[in-house]
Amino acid sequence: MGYTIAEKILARVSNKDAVKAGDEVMAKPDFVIAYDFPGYTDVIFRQMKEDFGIDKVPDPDRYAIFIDHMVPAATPKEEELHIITRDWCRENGVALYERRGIGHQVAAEVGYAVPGAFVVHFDGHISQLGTFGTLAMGIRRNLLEAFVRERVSIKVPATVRVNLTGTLQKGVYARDVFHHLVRTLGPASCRFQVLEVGGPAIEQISTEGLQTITGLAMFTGAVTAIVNPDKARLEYAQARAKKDIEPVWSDDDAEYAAVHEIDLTDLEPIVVIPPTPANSRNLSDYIGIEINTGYLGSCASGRLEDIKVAAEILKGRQVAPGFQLNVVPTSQEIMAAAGRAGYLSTLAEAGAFVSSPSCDYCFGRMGTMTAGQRAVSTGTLNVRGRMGSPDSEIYLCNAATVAATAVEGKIADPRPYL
């Protein structure tokens, strides 16, 4: 019996010839990544010193911190947190990435998405590094262990394999594929397991689209998601890689907890209705609902192909009167590319508010809503209060739907615009 890609990676970082799902191992992460946030990194930094007597982390090249929330700072207290983070990184010799964009995306751009690597983070959306064959887990409060010990205790998770088949129709994007996957398998279908995505249909999905799918994996209950890397994704990742690690792939006879086949041929655009990311519906059933604001951005869907399709829809058109469209590229690298392509000027001329990369629109610190308002969003969550008032509503959808809705001021099908 062969091994999954996740088992192979965890065997290497545990100094074992092989591990199987269910084994308990002490694994040394290749990289420990975090973003600064009140009550999180500042607490970890204090606990390291006061509770564990650690003044400096050993092997600082294994660590990286991203300042991507509260950017720019709006209060003195927020800036104080950033100062704590900058000081800690300088004192420890740890890499700090500030104002480069949302860390989950920037981590891939600057070389932490190393094929075959094991990465841990506080936040589960780091799973999008799995696009490049990296095993990246959000381990929440257990991240403290990764800061104070060389190794973390891990129970090797089983893997659920999803094979995507069929042909994607025009106007259907990776975002729709993921939400259909949740609708088909259920929001707890991969609980405490690895979601491995494959099958012939992924050849129709771009690297950016796969980042969307792997980045949202937590909404199947998965601890992470991963894709066996192909030539194009290896070339992207290895050209930037901060470590030289041999890539691995799942064996043909690997043992999975479950294998699912999902045919995408008849898939329509999806909308996820409030108040839970489990509520995937066909967009066509919700056309015409009045909407106040649109958000195109986040670590899930603010990449170049998302901005491109929005610009194509809005070119020569105007955002509906009273509608607030916020476009927030996921990183500075993406924003610069969108500028060179002319997408940002097209969006601005259509009436969009184009902002610099930041996590803050996704959780309502910016572009917040009041009671009774509704948004279409490419953000990560649609739970009550995520973007402001608990009495506002968020409809998750693809970037094309956000753009079409901005034109009409109500939920709109993007396909007639394409």
Given for the second form:
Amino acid sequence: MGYTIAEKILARVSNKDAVKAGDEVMAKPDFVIAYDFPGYTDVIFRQMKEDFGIDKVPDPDRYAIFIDHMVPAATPKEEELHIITRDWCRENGVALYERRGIGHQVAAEVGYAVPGAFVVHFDGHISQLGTFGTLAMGIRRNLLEAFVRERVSIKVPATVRVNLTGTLQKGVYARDVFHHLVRTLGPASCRFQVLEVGGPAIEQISTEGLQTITGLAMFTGAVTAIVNPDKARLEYAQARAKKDIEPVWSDDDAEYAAVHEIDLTDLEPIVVIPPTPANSRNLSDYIGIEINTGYLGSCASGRLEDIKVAAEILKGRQVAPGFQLNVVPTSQEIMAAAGRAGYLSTLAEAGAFVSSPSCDYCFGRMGTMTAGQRAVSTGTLNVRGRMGSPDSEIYLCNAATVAATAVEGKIADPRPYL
Amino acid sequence: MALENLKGRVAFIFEEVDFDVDQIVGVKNIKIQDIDELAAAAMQAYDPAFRDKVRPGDILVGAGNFGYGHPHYPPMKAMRHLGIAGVVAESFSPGYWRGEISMGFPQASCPGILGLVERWDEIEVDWDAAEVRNLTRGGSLPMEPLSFADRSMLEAGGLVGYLKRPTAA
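And the form predicted together with the partner chain, for comparison with the form predicted on its own?
First the chain shown before, then all remaining chains and molecules of the complex.
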């Protein structure tokens, strides 16, 4: 029997010839990534010194910190957290990326999505580096282990292989594909496993779209997601790579926990209704629900193709009176490209509020809703209170649906606009 | 080092699959720092008299994929403050599992547990036998054994204690 890409990567970083699902190994992450967040990085930095007597990380090139939450700071306390982060990075010689965009996206842009690499973060959405054949896992507070030891303890996960087939219809995007996966396979279908996405239909999904799918993997229960890299994604990633690593691919006879085939041909746009990411429904059943606000952004969506389709829908139109549309490109690089293409001016002319990259709209620090309000959102999550009041509601959908809904002030099907 | 068995009453059964633990305290209370205040908010939506009934050593029982969503730490901090000693569920969501094991809070994955116990039954989680027993009504079910690292973390009382031990590899 052959090996999965995840097993091959974990074998290399564990200094073993081979590992199989279920093996417990001590693995050396190629990169240890975090964003600064109160109770996480500030505590890790303090614990390193006070509990473990570590004044400096021994191998600073393996670490990277992003300041992407609380950007810009709204209170002195938030800015104090950023100061702690800046000071720690300077003292340790660790790379700091501030105001470059949402870290999970920027991590790929600046070269941490190295094909074949093993990356850890405390946040699970780092899984989107899997688009480039990187094994990237959110390990929550166990990230402390990666700051105080060279290796982290990992149980090699089994892999669930999903082969996408068929042809995507107009108005159906990667976002819909992911939510359809959750609906078809179930929110626990990949529990403690790796979601490996492949099949002929991924040819129709852009790199950005694959970042959306892999980035949301945790809502299938997966510990991460991965795609065997193709030429285009290898070229993107290797041109920027911070480390020289030999890429690997799953063997044809790799052993999977399950193999699923999902035909996308009849897939319609999806809406995920509150209050859980498990609630995927056909958008057509929810048309007409009154909506107050729209958010196009986040590490899951908010990339160039999302902004482009929103601009196409809103060109020559206006956001409905009283509707608040927030458009937040995922990174500065994306924002600049969207500016050059004219999308941002189109969106601004339509009445959208266009903001610089920040994680803050996704978890309700900005664009906050009060009780009784409803949002359509391309954010990551729709649990109660995610975007403000626990008595507000979030409907997750693709970027085109956010734009069409902004025009009508109620949940709208984007397809007639395309 | 031995990991002590959990032995206590089933203080509550969360029957909802994919249960979002934040609901235990309610999302509006998730940022409460004061542990007494947080514990007072816990379980209000499920059983307002919970804190009067619960005893140190009691255990929570959950359904499949317990802890799904974006679980935060305060709900289980509140539960520990009220004396809850661990959680036994049909299965767990990985993010929640990792988070609570790193806090040194015992979790046992036991498929079929909802059919084995009723509220207030006394149960025992036997780590070495990898078995959950109903001491009130009899009957037992196998549970999934802990990984070496998870077990070591529970024995050490959590992540920091675990990391202070010498490494095996």
